[in-house]
Amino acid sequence: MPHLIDCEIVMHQEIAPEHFRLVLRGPEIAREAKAGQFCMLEVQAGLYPFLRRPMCFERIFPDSFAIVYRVQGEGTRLIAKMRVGQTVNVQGPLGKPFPLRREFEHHVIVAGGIGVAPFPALAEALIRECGAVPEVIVAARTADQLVCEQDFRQMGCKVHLATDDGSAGYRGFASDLLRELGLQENSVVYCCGPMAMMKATHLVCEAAGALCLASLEAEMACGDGVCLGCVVEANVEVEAERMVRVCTDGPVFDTRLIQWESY
């Protein structure tokens, strides 16, 4: 069962433009955490804005954990003002994390914008429960959008970079990127960020036989499959729908299982 507790906020600040990193301590909910699942953060007391926000774990520490989010609504932009010392109400951990497979011989991070924000968490979790160092992919539009790449390095991580104007790294996609790595059977891929990114990073690990697993990102409102607003199309029936929630059968999906003709 999921948590609902006050967490303090013991550090927020600034990585990029646009983008934060908040730790909230809550010793509760970092005690059962994995990487891939996400927990819903209240905006502020009373009525407005009145939907929790969806925030997956970007790292997870014995007490507390930390959220990388961009602001790009209220809800954001209301969480973006809070300070160190203000407690904030949290529901999770919620949604199903990443399976760690310790089959495969080559694991790839393939990051798009925001999308990075599961990441860290997932990358410690392969070295220590696998002892397998991801190789990763951040991609963005431009240079200034690229985070977390010292914490991929630290970790010992081989980073590539890519931009849609050539700012940094690579100039082009992220899948045109991860093409240019030779994928075999013995490589599994875990991706998040836009819809389209996910849908061609797909498409080449299916081209070269290697399994793909997605985080989703959808917006929520109750983030524990009740409402049925995260819905995406499925090749599968779920309950006598071809359609499976994001906060509960996910957020993270082996990839052939998702509608992409839809996207």
Ligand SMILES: Cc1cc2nc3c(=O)[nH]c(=O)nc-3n(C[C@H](O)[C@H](O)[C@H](O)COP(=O)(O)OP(=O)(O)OC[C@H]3O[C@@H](n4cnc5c(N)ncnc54)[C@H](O)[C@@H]3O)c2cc1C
Given for the second form:
Amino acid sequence: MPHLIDCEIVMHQEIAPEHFRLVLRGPEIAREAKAGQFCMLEVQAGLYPFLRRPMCFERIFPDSFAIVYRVQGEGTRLIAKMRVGQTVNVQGPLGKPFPLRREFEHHVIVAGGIGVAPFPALAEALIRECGAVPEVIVAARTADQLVCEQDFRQMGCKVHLATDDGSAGYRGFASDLLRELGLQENSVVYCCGPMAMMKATHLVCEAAGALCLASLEAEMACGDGVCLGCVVEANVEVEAERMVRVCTDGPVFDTRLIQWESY
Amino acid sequence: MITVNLEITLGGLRMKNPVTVGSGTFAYGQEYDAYFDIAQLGAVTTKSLTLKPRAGNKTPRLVETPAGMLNAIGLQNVGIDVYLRDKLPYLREKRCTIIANIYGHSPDEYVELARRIEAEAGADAIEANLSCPNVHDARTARGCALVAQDPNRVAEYTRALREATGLPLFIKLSPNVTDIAEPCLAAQEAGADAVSLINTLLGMGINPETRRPILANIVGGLSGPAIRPVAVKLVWDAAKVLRIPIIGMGGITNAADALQFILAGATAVAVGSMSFRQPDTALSVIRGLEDYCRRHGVAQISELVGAMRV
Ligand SMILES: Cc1cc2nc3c(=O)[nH]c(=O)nc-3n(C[C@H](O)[C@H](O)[C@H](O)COP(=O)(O)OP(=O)(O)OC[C@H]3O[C@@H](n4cnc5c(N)ncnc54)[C@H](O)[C@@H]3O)c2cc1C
Ligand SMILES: Cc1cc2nc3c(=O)[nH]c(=O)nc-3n(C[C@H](O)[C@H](O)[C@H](O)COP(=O)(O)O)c2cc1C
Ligand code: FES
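If the one shown is the form predicted on its own, what is the structure of the form predicted together with the ligand?
Up next: the whole complex, starting with the chain shown before.
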């Protein structure tokens, strides 16, 4: 059941150029939140920007939770100005979490850019609930855009870096690195990033017979399944509907369910 | 302290307060019941229902705009069968007053929808959406693409519906007309019990970097606080010529906004896009109206309808 509560900012720091981590105290949300779910932040009390901004849970603590974000436009610029001690109205938790599939032996996280956001919480959950330490690919355009790398290392994950320009780690796309790492039928891949990157990851997984679970992104007005703005086309009908809602049917989907042609 | 009576009668529909929700901004009710008891609403208005389920338009369907949003959802809905089977029981169980919003491609389709709803007790009133801006090909559409833009067609559709149903019948009209009095009067003369004003304003956006339209449908409907002054003015214009009541909507965010519509001549109001930002907005509007009446010594909210001082 989602809550609508004012959360106090307990920490706010820049972790890379234009990238920030925000820790919010909100026990009702923190107690129910699961990796892969998200919340909607009210960026200010006025009416412009009008809509809330969706952000996933990067870390979930007993009474608080963290988000990491990249400054994109007006909404995230306003969030970046917020100070410790201020309160933010947050709606959440929303959406369905990553399923924790303990029957798989090999867990791989593939994160593109700010798409890394849901994965520290997922890695923690996999280690805690499944005893599975995931292998992690963190990819970005350039080395200075790589975030959360140390968090994964501290959890004991094997981390592979990839950058478009080769300024850190593998030079090229995360999906190509994933293919080189090798997948088997007992592999499960969790991915989040730009749609094109998730499509490429889906194709690599499909070829290897591995399960791919992606956290999709979409323009959202409500986050609650009401506005029907966030839909993507599915290959099958989910509750008799072909246009599935990223906010409530997802954001995490088995990539075989998604119609990838237009991406 | 005076007791305040928020009850109203809207074209034959009794409502415990004048607040409903905009079609398409509250789904089928259950979704927002997680945030407040939706039975407290004067009425729940459903998403536009069609005879067959509709998948809606391609994406992107939605973009934020200054103090509002543009949408081209294209009437994605579960269809009348699934509504009656899966959505209605929840609303009935909660004893909600229900306004079913319907959309068809011809008078016959509207008539069939209205008959089904009346026969299966699918609502307490019908709102016919004659003004959806998102179901036409924007590349070729011109002139009177919407039924609501042609008073003759408004009359034709309303008459057909009036003959088909005894339920309170509301006609939802478009702001994109030269003179709002014309479609309003056409609906009234053809037997409508109320008009709903306004549906979204036509709009579009272009991304200069890609030179492509922002919405896949190119054109969409503008809603939210940005359109409120336009909506209040149209309600006022309509109230000057109509005998039947008006459901006012467009950018309502709180009780003060709702009061603008009521003072301009609306008997009821609907909270639309603001529910996306704050799901319990409609409830705070109800509380705010009660508080206003108390502060101003108003015993019956209906005393305020059209009570702007000029
Ligand atoms: C379920 C979900 C979880 C998300 N989690 C995170 C997160 O943890 N960290 C993070 O940095 N970002 C996340 N995003 C994306 C984030 O919501 C957008 O970057 C943000 O809304 C942009 O707002 P803005 O006002 O700064 O930019 P705007 O001025 O609104 O837009 C700037 C750019 O961002 C794009 N954009 C706007 N809204 C969205 C959106 N809802 N989804 C994708 N792109 C958008 C626009 O198309 C535009 O190109 C998430 C999105 C979704 C749907
Ligand atoms: C996402 C969205 C979907 C809508 N869908 C419908 C619909 O299916 N039928 C309809 O009659 N009006 C629809 N509307 C119009 C609203 O009911 C309302 O008339 C309009 O948005 C103005 O009110 P607002 O500014 O408070 O949102 C929709 C509006 C939005 C924003
Ligand atoms: S964001 Fe509104 S339905 Fe998904």
